[in-house]
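Next up: a single chain in structure tokens, the form predicted alone.
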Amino acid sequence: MEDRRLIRLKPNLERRALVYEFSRAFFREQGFLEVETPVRLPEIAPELYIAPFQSEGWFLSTSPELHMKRLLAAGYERLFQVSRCFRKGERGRWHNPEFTMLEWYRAGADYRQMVRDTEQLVAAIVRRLKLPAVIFYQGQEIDLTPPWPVVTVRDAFLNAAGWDPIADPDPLRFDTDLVTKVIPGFAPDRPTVLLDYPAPMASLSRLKLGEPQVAERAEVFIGGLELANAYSELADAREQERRFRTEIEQMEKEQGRQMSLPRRFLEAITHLPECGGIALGMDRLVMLFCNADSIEDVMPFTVDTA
């Protein structure tokens, strides 16, 4: 039974390997340095809605972000990494507790530049796979030609859900309405970039100048898949510590979970330049290019089959 499943997956796994190869080639051609950071960490960013796996008092990486920013703070300007990440409780059609993240960072950039990078990366993969700009995904034709349509969180939620999450932040209602009302309202034949998130929903992002209720965060959606998450990175160590402490207090109060501050990261970002960063789910990107309905169709072994 398992042999048949693995044989069926072979074309998708071959395409997965090409997507990885072409992604690396894209960043090398753009002058980025590929780096590797630890998978087992003494400290991670305290985030209320991300539950880490513990490993003998340390943690398995939920994201390479903190270490990559420490490299930026040391003077590196363009970095990318294809990394294994681990998050508890994430299992479903688009989720597996162990997954692959592509993250990259640019000094002197902001969240809009990171979205442009994503457009160019996807276009480069399309060309190298010799696909047309209009691909077929789950019964829908999608035109991947840049630039992609952009909508603010405020406008998207006012139009689809009838409320403004910038003026009245409500994370639980936000997540529910995003999935049930906002994403289904996006044009199915084009990617959508959703930007300018409520400030409380972007703990590592810079706030918008003149609009302290808005964080410079953007997400990319294609074919219903939440594909990438971009930030203008916060470089204020004091403000970052304040936000982390708020997250830690909420975790202790709401979940009984205790976390410590990532001190080495906080010390390093006093030297962090103005920069942009983005995290892209590689498994979902492969799903898109394989016309796959589930993450199980692009991974040889999930938590259920390992």
The other form holds:
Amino acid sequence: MEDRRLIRLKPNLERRALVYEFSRAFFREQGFLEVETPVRLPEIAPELYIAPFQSEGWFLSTSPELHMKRLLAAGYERLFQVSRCFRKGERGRWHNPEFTMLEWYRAGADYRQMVRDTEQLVAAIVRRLKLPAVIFYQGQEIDLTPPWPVVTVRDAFLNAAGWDPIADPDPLRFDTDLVTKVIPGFAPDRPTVLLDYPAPMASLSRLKLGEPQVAERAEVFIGGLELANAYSELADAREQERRFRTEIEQMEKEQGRQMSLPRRFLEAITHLPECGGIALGMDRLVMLFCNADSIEDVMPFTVDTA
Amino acid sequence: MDISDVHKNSNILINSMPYNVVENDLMKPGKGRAIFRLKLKNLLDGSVLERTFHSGDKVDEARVTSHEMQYLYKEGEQYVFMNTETFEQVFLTEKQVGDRSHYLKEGTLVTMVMLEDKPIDLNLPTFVELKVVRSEVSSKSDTITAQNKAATLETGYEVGVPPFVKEGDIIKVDTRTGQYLERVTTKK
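Requested next: the structure of the form predicted in complex with its partner chain (the form predicted alone having been shown above).
In what comes next, the whole complex appears, and the chain from above leads the way.
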């Protein structure tokens, strides 16, 4: 049984290896340094809806973000990392509790630049895989040619759900309508870039100048998959601490979960330059290029088969 | 139970009706709440329902169990079964049994599906052996063309059988299709 499953996955695993190779080549050619930061960490960013696994009093990484920013704060300007991340309870067609994140940072850039990087990365992989610019995913033709269509959170929600989450933030309604109305309403034949999130929904990103109810956060969707999340990074240590404290309080109140402030990170980001960062789900990118309907078709072993 | 502990094939109660989880899609935005889109099948009438739940939601588990039971007899409009381990008797209505009465003869072993201590469904064995109580004698030409003929079984069910099957024979019937499969014994 297992042999047959693994043999069936072989073309996808071969393609997966190529996507990794081409992604690394793309960043190297642009002068990005590949780094490795710890997978087992003493401190992580407190995020209300991301549950970490405990490891002897430390945590398994939920994202490499804090350590990569510590490198940026020390003067590294272009960094990327392919790293394993762990998030408790996330298992479904698009989720496995252990997954791979491709994360990169650029000093001097903002969230829009990070989306442009993503467009160029995807275009480069398409080219090197010798695929046409219009790929076929789950019965749908998708034209990956940059630039990708952009829509603000406000317009997308007004259009698909009939309310404005910027004027009236409501996180519960936001998450539900996002997955049940907004994402299904995106044009199926193009990627969609959703940007300018409500300020309370982006605790690590900078607010828009002159529009403090909006955070400079963007997300990329392709074929209904949430592929990448970009920020203009918040470089204000005091503001960051204040937001983390709010998150921790809410966590205790709503979930009875205790978490402490990531002190070393907060100390380091007093030197963080203006920069943009983005995290991209590698498994989902591979799904796209393998026309795979489920994450288990691009991983040899998931939590259910490990 | 917490919604995150619900899996495909779990049984849960919604408005005190038991449902089987046919599909469970986790639709979690990276930074947002987990949203579970469940496709549910009503265990009583088979109707399908879609429901959306959020992380932290609680649902009641439907304690659905299966037990081997023996069909005893029909009393008025009720079918009486006995649990072969506890010897307790349970009852199903004509409506609950439906067409499956075609295959129920006294003594048949079935799997009873129970919600708490209430019987809600019945699974028949795949094959049952039933006696032919009435069948016309076929003519010679029928034998040659191997045309099926009608036979009435001991449960009252009428089924097509080959011409060589006689009254008093025991035949095997497939309960999934309702079709004759083979003759088991013939009356000497």
